[in-house]
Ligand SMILES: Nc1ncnc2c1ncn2[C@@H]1O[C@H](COP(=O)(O)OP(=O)(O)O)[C@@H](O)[C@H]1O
Amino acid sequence: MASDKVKVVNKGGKRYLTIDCSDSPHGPSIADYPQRMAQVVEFLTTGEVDRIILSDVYERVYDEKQTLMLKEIAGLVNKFKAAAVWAPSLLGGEKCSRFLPKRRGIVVDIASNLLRTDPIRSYIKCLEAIELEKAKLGIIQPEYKHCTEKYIQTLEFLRANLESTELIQELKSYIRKLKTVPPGRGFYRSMFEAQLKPSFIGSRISFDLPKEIELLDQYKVKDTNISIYKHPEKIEYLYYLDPPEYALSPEHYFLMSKTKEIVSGYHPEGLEFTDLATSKEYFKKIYETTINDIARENKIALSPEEVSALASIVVRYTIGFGIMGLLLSDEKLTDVYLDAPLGYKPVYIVHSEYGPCQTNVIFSNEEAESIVSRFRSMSGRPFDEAHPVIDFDLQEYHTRTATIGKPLSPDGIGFALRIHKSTPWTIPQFIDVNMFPSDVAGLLSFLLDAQASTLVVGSRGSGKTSMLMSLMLEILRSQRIITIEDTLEIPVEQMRKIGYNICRLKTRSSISVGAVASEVSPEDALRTALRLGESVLIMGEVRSREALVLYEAMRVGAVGNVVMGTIHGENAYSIWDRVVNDLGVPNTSFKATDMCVTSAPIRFKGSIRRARRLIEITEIGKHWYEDPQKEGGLIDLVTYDATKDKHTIHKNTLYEDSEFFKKIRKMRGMDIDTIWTDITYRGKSKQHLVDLKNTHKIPELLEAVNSVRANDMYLLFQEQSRREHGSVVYDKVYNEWTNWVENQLLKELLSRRKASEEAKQQ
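The structure of the preceding chain alone is requested, in the form predicted on its own.
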């Protein structure tokens, strides 16, 4: 096996013995090839490793337990050699000289030759030799008795040491069950069943499940099974992926590896792809043709479904982002963390239903470097010691990426990936997950309809951007919207698809080491937006100097339209303190804010689990001068009690203290009772959608495309009532609207679902 390429590689603090078996007559299997086992054991007699990888067209990875069993065998090889167990004195000495050649052959076999290639047969041969010699003691001539006993002592020494190894301990329990050891190397296949994976996959996936683990949930992401487990001794849940590429036949691995090898240098001339999805479809067809050709040449039978599945896997590791791409494709995840140094700890994710979870994926530095190269190419940003951050948006996966490297991250490359919902959150969806109740939903809807300048407030992970999206969907589709973001979190494309007219402005990264000089600053982008005509203005996040320009926009009402943005904070007062004292916005400008809508993650009764809740809606009054809190300038319209998980709308405040609602009464000619009725019925309409969704198990009813359509129809029925009656007859409008929802919108969705289920069955 001199042609084998043997090396030790350090990955994540673990030493891997890697053997390239591609040019060897012996395959990459310790279980099936005694020569391969002997090669590994021989290396372990002098080298220290934690895991073993044997590679050909695919890799066999042997874990630490399996490696330890082989290290124990290698230790015995060294021990027996040092003890010289085949020395004449240990085989009986001069008095048994006539027996020495045969005894030496047996002991050399047990302690060296067989021990390296087949330790089980070595042990069995030892037991047989002991039994035979003990039987001879009763009939052997007296002068040979002492030297035979000496030989038996040596055999017993070998037996005791062999039985001290885990491999032989496992064998003994196995024999007790089966009464005998099966012929061939079948036992090794059970003990040394390796994890298989294509050699071009860098990540390692563990499929070992701890004992007493509880399965909580299972679902599919693309072609990959996802399982959520609860471990009795872990705070976080376990998130396990089972991709199909880890359970294919050797022929399929061969086809994928050859395909990747053939197409790796293929670069079509004259073709330009506008997005990653288009290029994936193009290359998948190329890969399918290549796989078919290779299979035909090698007489490997494949069905069309198998060809498509194999091509999809190759796409994942060439055009896509491998295992990282699978994680980013799970719409139930909100964050993915790959912390430096890579290879030490599993990838961590945050699940929208189960919170923080540990995965069974260990990412490698090699794969990280490949992905960073892709990020650099896609973003046009540098990544080196002078620029140790790449901060940009991975549009296909609706993901904001933050990648760090040396010297900022002294332990190497790390990733933080924030996944945004591919479709905008809607107010009915928030009702459904208990973010706030329907009456608060009605108030939010009314405030947006009344063009309240609004700041959405909260800490990281509180749902600020999601809340902003849901409020944007309450804006009439007849209005034009301009968004300004440094990281593209608002699903503009999805909003365009459902009929919104949106102009998106992208500003310079907020992280200076990740910024590109040619990008426009947030304050310049905001000034530009104010010159782009009458529009609703949405500021993705207010961070620093752009606050001055944003408040100028609020003061002029962005030419009479809604102005909204998000900002980090705990409540309305903390936002005033930050905006005025830290960002330098004058009090007179801050008063241009009409509402602060604050959300927060709540740990009920100190639980380790978090739930998102809207915790207050605060009106910013206009008649104060120095400190809004001391002078009554912060007017609580909605408060939240975590002890009861209950929201309260302060109706008396709306009626008596709210300056904003006094303005609405004056500008719209609505008395306060009519305003409250409008709010109530808006909330009832949202709740009705939620109730129908839960009754008919049809979650798509609450998605943006249908929620916006339902909201538009509600407003159209209101407008029709004004024409017919001079004002809105709310009972009549609500009844007409519910009839439309149930007899048209719901029936359409149920019909589509039925057709989809029938198509799947066929």
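Whichever C-alpha set is largest while still superposing within 1.5 Å between the two forms counts as the rigid core. Computed from a predicted model, the values in this text were never measured in an experiment. Numbering follows the first chain given and starts at 1. What changes on going to the form predicted in complex with this ligand:
- Comparing the forms between these two forms on their rigid core, the Cα displacement of Gly499 stays under 2 Å.
- Relative to the superposed core, Tyr240 undergoes a C-alpha shift of no less than 2 Å between these two forms.
- If you fit the rigid core between these two forms, you'll see the Cα of Lys591 move by less than 2 angstroms.
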Second form
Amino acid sequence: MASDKVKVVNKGGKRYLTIDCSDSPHGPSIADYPQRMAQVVEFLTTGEVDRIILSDVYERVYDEKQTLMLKEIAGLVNKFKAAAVWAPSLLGGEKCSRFLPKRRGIVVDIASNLLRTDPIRSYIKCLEAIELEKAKLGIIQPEYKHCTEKYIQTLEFLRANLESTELIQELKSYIRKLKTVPPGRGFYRSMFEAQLKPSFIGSRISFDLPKEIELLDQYKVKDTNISIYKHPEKIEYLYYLDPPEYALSPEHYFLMSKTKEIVSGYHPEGLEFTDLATSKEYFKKIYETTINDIARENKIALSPEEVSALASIVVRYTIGFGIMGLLLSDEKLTDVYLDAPLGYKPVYIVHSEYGPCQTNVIFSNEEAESIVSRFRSMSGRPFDEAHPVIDFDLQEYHTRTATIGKPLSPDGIGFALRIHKSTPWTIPQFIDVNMFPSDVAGLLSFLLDAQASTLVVGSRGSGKTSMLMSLMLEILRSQRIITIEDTLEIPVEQMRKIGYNICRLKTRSSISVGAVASEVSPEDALRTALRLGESVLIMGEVRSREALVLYEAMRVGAVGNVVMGTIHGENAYSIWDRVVNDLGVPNTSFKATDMCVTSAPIRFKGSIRRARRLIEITEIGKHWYEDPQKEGGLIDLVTYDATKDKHTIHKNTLYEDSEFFKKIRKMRGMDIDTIWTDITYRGKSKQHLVDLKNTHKIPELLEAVNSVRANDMYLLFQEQSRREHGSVVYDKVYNEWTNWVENQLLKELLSRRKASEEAKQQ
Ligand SMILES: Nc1ncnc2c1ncn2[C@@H]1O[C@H](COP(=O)(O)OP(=O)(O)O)[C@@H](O)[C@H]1O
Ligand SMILES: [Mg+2]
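Since the one above is the form predicted on its own, can you give the form predicted in complex with this ligand too?
Once more the chain from above appears, this time first in line as the rest of the complex follows.
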């Protein structure tokens, strides 16, 4: 093999032995080709490298552990040679001279020839030789005994050395378990499963799966299959991507990489498009033309579907964000973590149904660098030693990105990406996923209608922001809403389309070092909001200093209407403890909050999936002075029992202890039974939507657009009833409303679906 095909390349402080196998009869695989293994071992007897890459159209990357295993073998080759284990004296010397040629052949095989191409066979051969010679000792003529023992000693030396290697250790444990010697080269395939990557792509993907793995779920994201597995020995699940570009035929691969090479000239680094989605469509068309041209020149036949599939891949690696973009397109993911140092550990993700998962992707530093330079130009912010953090919203993927670099992250670039749902959660959707039952939904809806100031409490990822959005949808659209967020999570655009009147204020992120001067602090934003006059005030997340202003505003009633926000904590008491004791908010201000709604992630016993549940609705009473817990100032309206997965509304508390309900009774002139009926019917109506959605398999029914429309109609019928009868006749209202939902809303949605299915078939 020509030596120009073998190179040592230095990348990111690591040395890679790279062998170009494209014109060689021996393929690019250590496992499958004995000559390739021998070539690598031979190189390692003198060369120092950390990893090995064998390439043809794809690159096979052998990691450091695998390289180390081969280095050990190379080390033995050197050691045996230096010890000249085949020297006559070590084979038994003159006394055994008649056996020497044969013994020499065996030892040369074990210690050199086989050792390079097939170390397993070398070890087996060694064991067999020892066994044979030991058996002979008993029957052999006495004069040969001593010199045969000498030979056995040499064989034992070989054996001990072989057994000191990782590879033979693995082999031994295989033999112990299966009681047989692995046939052929299958064992190497399991030890030297390489990570595969197309040579122009940075990310490596491993397709290695342990045998006892259990497939839990499978679905498609764009053109890529996703599989979720349960590993027998790991707590977290495995999230495996199988993008088509990692398994293209050589011809298709050629077309794709050639196209990419040509078109990368079209958009120089730094050029960005405000609307990525439309530019993707535009460029895909250009790429399709290019692919067709190259295919024609090279006489490669392609169907239109193949052209389109290849063009999509090129889009992914030019305008898209490669494998990162693919991960961000999975609506079921909530977080993606690419930790520094990149290139070693697989990417971690948090799946909304399966919790934290390890992926089969190893992201590379080069890819990270190119993404960072795009982030820099898109956000207009610096990223260097003086500004080692960039965080901004990647609107197209509904993602909040946080990127850190040196010196804050001494191991280099790392990313934390948070993906948000593109449409707001709705209360019926929450009923549908059992976040809370319909009677609790009715209560929440009533509380919002009664303008309860509400804090949504929970740990990170427990669903606070989602809950906040669903509560926002219960606010009448005649009211003006002001949102204050540092991370733009609330889908304001969507809500405006539905008819909400929202004024959005964005504040400086609390974690950003490289903040842009034009962004204001949360406290200032809040002050501005308060000056904007009467409106519902939504604080995306109450973190620290702004809490003071917020509570003060609530106390003096400056905001007029409802105030809602999310805050990190375990329950109402822990919020009080933090806000009052740590942040110094006075108790009297804290009492401006009416309700704390707490949610939490729950892992049910024996269940694979992680679920989220509302676990408490706590009223903040007004008649306590020092400690709300001790003085009965925290009034539980709803509690949750995880062992039974059951919510309880404490009706007695609502009837007797609740100060909030006493106030409502007085203010609205409603007796408590009527309030209870109101709550029940609100719950029933939401449940009805959920039931219809499930019977007719029409998830759109629960989306914000439609559930808000249904809610409006409900209120309209109520209003009508009040006009006609002087008070609301609940069962009549409910009947009129269900009629409308079934005969109007549902029919509309079903016929729209039918039309779009027909359109697809044509
Ligand atoms: N009940 C639920 N069931 C399934 N997924 C949920 C539920 N509530 C929230 N989520 C999802 O969980 C993720 C985290 O929710 P989020 O509201 O951002 O949490 P937090 O604000 O508490 O950090 C989001 O992707 C959201 O869509
Ligand atoms: Mg949140």
